[in-house]
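Taking the form predicted alone, here's one chain by itself in structure tokens.
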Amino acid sequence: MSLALRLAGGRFRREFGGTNPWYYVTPAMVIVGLLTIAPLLYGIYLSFTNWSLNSSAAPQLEGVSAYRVVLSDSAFWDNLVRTIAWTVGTVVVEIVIAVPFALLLNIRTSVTGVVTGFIMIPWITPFVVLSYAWLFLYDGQSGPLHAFMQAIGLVGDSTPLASPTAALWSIILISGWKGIPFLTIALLATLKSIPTELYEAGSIDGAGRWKSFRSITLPLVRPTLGAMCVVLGVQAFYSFDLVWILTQGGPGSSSTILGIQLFQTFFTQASPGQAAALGTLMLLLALVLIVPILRATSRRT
């Protein structure tokens, strides 16, 4: 009997204990699925519904009419245009600066390790925190970033973020701000880990600096930059709290995007079924976005 159980037992060990690796990635799979698959098919099909809390308190499937009536509303149009402004303009701020910054970073000084270490403060500074610091630099009586844009004519008396044609603007620089860090941090490990001989070779060859990093350094780093660019594009697609936390979307709606209309259709028109729908058409126009950038910036030179 014990043998038989020994027996048992290594086989037990040999099918299911550790040469499978799907028998340890399959609990994770599970989590993800009840987390995040579970929820994004529920709101799939919420969208479906036009579900509303005030005509009715369970969903009904009604074919596609929440969509028309996102789709057949103005206001959903001129959103998604800010959102996409809103979107590429982050993602530009955090470019012009993360690219040179991880360059300098890349040199060796004796500050440059403290300098990578306090470049991630932005990055960790909660949203709230971060909005709250902000408010005080833009703001039109005591705050010192106003003072210095009002000296040299780029705002008036009152704070950027009360002015229609600034407001979402003036947001823009405060979120790719935020991201800059997040981007170098990645584009310095790329860096780093490209061999120096390839700069060697590049130099016995004559490439100057232009040249070594147009044929070494940026085809080496823009699989990285185009993978973190989608991770922050995505991230500023998504947005809500730092723009709702500094102007709510206005004034009047000149810094609205797509994610503050969802909260808005969702908690105050209380439309779960047209929230659900803008969260679908959110949900597929990033990924009409994502692919193309990612296949444009895998190629190689």
Contents of the next structure:
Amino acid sequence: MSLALRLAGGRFRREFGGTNPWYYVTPAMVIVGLLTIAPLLYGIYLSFTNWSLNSSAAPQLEGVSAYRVVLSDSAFWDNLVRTIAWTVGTVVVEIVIAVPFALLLNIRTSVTGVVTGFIMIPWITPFVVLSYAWLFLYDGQSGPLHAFMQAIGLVGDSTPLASPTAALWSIILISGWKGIPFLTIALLATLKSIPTELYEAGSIDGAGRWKSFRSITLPLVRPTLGAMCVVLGVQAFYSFDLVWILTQGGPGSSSTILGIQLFQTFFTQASPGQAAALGTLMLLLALVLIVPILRATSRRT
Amino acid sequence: MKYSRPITAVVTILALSATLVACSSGGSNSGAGSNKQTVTFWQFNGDQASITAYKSAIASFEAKNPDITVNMQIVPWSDQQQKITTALASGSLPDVSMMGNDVVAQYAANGSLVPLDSYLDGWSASEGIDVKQDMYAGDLSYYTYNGKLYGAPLADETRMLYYNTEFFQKAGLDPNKPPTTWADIEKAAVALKSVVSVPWSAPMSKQYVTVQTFMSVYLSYGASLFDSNGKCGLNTKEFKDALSWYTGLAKSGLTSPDAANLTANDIINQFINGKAGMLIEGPSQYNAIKNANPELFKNIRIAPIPAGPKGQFGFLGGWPLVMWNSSKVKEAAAKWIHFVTSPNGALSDIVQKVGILPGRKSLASKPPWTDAPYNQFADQLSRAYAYQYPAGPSPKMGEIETASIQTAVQEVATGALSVDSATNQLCTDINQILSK
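The block above covers the form predicted alone; next, return the form predicted together with its partner chain.
Let us now look at the entire complex, which starts with that chain.
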């Protein structure tokens, strides 16, 4: 910065309140307020209106009738079960692959840096691009992954995405795969922070590899693992784009999760009131699911 | 200075933000000083030919009406329903937009559209013909709700059978005798199976193209969407036979193995890339195939939609221009609608550039629409019907076609449900949508 600019900056600071924190906080607060809090409150308000674009031009308060419609629809409960399976499945795939990955990458070799870079690819690639790549991999006529799955008897002639029994889990695999890099990097950072003295002390006490993993590594990465599970779980719970691009919730409703139902309620059924009620219910459900996970994983031993 | 610091800070920043907001929204409204009016127009065709055609239409319209500016925004067909729903909910609708013929009744019923009847006399006077007489009966039926006309027909579309004569010859079929019935098309598909991996790219997915194809089957089997009481009329032997026959194509491998999850583009690409023997599609694919694969194009012929036991029922597609009730420049909007949709305005130029069928009979009876292949499509159009034929348009059609018919086809084709249970489910869903 040039001297003149710095002087001008100094004068600006002196004349307009110096280090007054309000100057620095207000823009962020206004943006957060406009982009997050206001729509959230508006959504909660809409959920008490049962507004339908087909019948009324403006929302009118109507109590809990939108909630009643959503909760009495059996499709909601089916989709809820599917969404929980989807969320748990996604996080399980992430943990099962990311934990060994992180442990491997924690061993310093000549290729560690390159491999760490490469595994970030799924995380930094947009969902739309990934989805089309996977559509090709799963294609019933030319998809290499489909050919493999067919050879081992997992699926029939057609893409798993067109199969009522295979569609959901074949997208869960993609959803989990996408989250692996994020979890791996977070775990790797934690692993690097574990002092090697702990393992040395453990081995003096006669602990084998498995024992030191269970008594040293696992307890120390558990808070990270818990926090990451919450982040990735919430992200999976609100998923929409991946499923929408791959199957639009089909075949039938076999891959319809709550995010898809929310979209269909608003856009196909043109019912913002019910869509808002569904969105509010999803928010409450996410809160209910998060608290026990955080409780369980933040306990220290 | 005696102001408290936090308040000064907050007020300064709010004032700055307000200035920014004011700047960003300044362009969209008409200037207060002049009488210049801006008509916002949502155009759904994103291809280069359409954009060029509408741009030149706008230029000549603005030259004739110096006090009106037309602001065209491209909203792709695939997003238009979401955009309209969002705009309805947030009050940001355009003045004029295109619209799918099947949903005109829906937006007319909820009061979002302006009836165009009061403008018709003026339009007829300027054209020297009765404009309503110049529109197709099918369009008039789709665009009329409670006796009022809500759409000015722009273009019409119907589908025909495209087939590849090279595959026909290899399979021992006569390329000069295309299938004329659904039974024929199945026989041809069985023969084609030995020469091409996908005999007929028949869609079974949750996409519009599925209902747009399948409707020709169920109507020709004598099924109708609504019964005489206006409830679901599909729980009949006719519909079940149609559903059973159509989804049977998937079960016997006569369509793509992935048919239950393919988009309209996927299906078209299969055909263009020489991986499918037959395709049911509209007139715009004619040029698309010619441009994308000239080698294959030499072997492509077009035949009428096959007939079923009750005759031949083509798909009736079309899109009018509509005026939204929220418009503050209705007179200017009406002028623009008339300019785009009238033979003495830009209609002839637009439909020729884009390669579609005009929504006016007086234009369709002149070249190039009397030349192949457009004359074939025009002929098919005279036997094209709405999904709900013989009933009139339903305000719930948009939801019924997407949320129920396509899903039923998909569920039977993938083996998730039997024909009987899918039909029961379908009628439960349709009646539930109708009762809302």
